[in-house]
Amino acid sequence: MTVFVDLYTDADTFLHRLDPRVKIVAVVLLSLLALIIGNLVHLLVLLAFVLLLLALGRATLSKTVFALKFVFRIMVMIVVLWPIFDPSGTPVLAELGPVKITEPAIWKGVAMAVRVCCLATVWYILMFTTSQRDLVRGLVKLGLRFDFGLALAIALRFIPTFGVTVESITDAQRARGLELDKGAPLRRSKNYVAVLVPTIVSALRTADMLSLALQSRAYGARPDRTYLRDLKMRWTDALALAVVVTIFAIPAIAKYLLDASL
């Protein structure tokens, strides 16, 4: 049983060394840029830049394949379905009753698939190069309330753990002879109750232990907080932020102020 508990890959690259606040802002701006751009060629240029950043992040091949295989399935689905539901444009390449497959619709589907790949990949880069601790700390420094940040950190930590728990309980029930994948849909749903109930019990037990651990450390006793490791902007962080802002600003200005076609 192979489970990725964390997408973060420990490495010594400039992306790993960047301030998490810079990476969060960069990911948001690159995501907005992918939404602004509509031209397929420009989207491919953006995708090439994003894939270059992904390579520089030195994520392991197994984690990269694990993350991007879901994106690839969505891309294929978009390319296949978009021409079916968008009959606009000419020339018409194929026609079957009310369904028309046109050349512009195919290219629109490809462009939308590339856009989805850009959006997903930039966020995966953030997860590959930023530890959960630094990610939450960066969000808090950007203005997120600390208790919300703590809730996010707990979710990032325990959601994969519960995935492992569900798989362990499922394997244990199958070892006892429970057939979860056989029978009618209603019967299969009833069989999964034997997995659901122990999972809920385990989750409640974990939540109770976590609350006791927070209380024993006097969480919330003082409104002010101190940190073992604080975040500080360096000149390299400022330079990287300036580059990303420039990459976003030029196309945005060209489209919304100069009415350029992107």
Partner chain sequence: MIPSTAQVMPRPGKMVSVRDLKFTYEGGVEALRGVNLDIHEGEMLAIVGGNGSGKTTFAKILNGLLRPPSGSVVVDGKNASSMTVAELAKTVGYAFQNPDHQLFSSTVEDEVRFGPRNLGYPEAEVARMAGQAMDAMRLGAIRGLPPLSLRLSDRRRISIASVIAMDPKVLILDEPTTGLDAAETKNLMESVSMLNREGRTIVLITHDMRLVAEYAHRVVVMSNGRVLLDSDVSGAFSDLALLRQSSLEPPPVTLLAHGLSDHGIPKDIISPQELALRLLMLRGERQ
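Okay, that was the form predicted on its own. Show me the form predicted together with its partner chain next.
There are no partners or other molecules in what follows, just the one chain.
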């Protein structure tokens, strides 16, 4: 089992220095863009742009591959399944009973896979270059309630810890002769009870201690909060925001106001 690692990598790049609010807005806009355009070539251009940003954020190859492994499986599924379920267009390349494979459907499947890849990769830019603390600070500044932001930060912070706990629990039960992948499906899901219960108990115990720790540091003592490091938009942030808005606005206007096909 691979323990989940924090996706954030500490570095000093343009993307790392960018205001987290700008990054959040940019990622949302670029995701919307990936949904607006459907043309394969345009989607590939967008993907290239996103990958360029990823490279500018000094994402290492191994980390990118690790992150994209999950997306890649979904992409393969889309490429295979799309032509089977979409019989539209000509020329028809093959016909087998009710299943009709057409050339446009194949290209559409590829375009959809690229779109999914764009959607996932663009969020990796945010995750790779924004520390969890900055991410939450950005969300709170954008209007998220602070308690929700804190809960999110804690949840993200505890993912790796939790991974280690699950691994240790699995080991402890295997040492008692438990074979997780043995037996029929029903029996197998029953096996997981031995891992699930200690995991939940350990999570509840952690949550309990955490809430005590928060209270003992006077969390919630004052309704209004002050911040040690406040976020400030600099001119580079404004410029980056302007660039992203433009990149988003041109295709959006072309599609919805000028009825261009994208």
